[in-house]
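There is one chain below, alone, in structure tokens, taken in the form predicted alone.
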Amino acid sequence: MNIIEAQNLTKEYKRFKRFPGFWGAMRTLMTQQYSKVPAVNDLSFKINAGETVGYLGPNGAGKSTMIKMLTGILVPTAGQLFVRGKIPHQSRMENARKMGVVFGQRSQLWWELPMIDSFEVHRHVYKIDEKT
């Protein structure tokens, strides 16, 4: 069975053209042109129930895009993705009872250190509890 399924998947940003100069500040607020900047590219793939994989890839590959797609934060420009057989983005509260993201940044995560071992760090520098 298919935990996730994506097929063709594309998310493309608007980004407004921006214009030199004083005059150009002011045609810039007024313009609708744009540029579209893909963050993730006709990308496909399918991971089964029982699977472990891992999302790797440099600053700025989409990971973050892609990981908000499947949680059902962002909405795909282009493709079809399904989590469980559903569409992220339109069972999204069903979705976020079911799965956790953590998105971390370097000075949270210490690379010498098992990932587990930096968050225990982390609850005792922060006084979580350990239930939760």
Ligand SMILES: Nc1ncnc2c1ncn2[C@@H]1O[C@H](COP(=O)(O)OP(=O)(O)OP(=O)(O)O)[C@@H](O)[C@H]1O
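Could the form predicted in complex with this ligand be given as well, to go with the form predicted alone?
So it's only the chain below, everything else dropped.
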């Protein structure tokens, strides 16, 4: 079963042209001039049940944008996306009950936890046996 299926998925952000100052802010609101920022371009892949997948790319490659579309926070500009057969942004609540997302952790250790607990968490995530 495909848990995740992306077909020609594309996301473009709109970056609104901003004018400085109070009257500038009014002008920003009135003119609504924007440029398009490509974030995800024509991406297709499938992930099956039980697969463990890494998603790598340089800064600004579009990784976070992709995850946000998977969770239904962002709506794709083009293409199709299915999570457990559902369109994420149309079934956001239902989808969220079956999904866990952790964003950004520069360090692999948590300040709030004793070091052994951080190791223990990672041991489970990476399925490493206790002895190792």
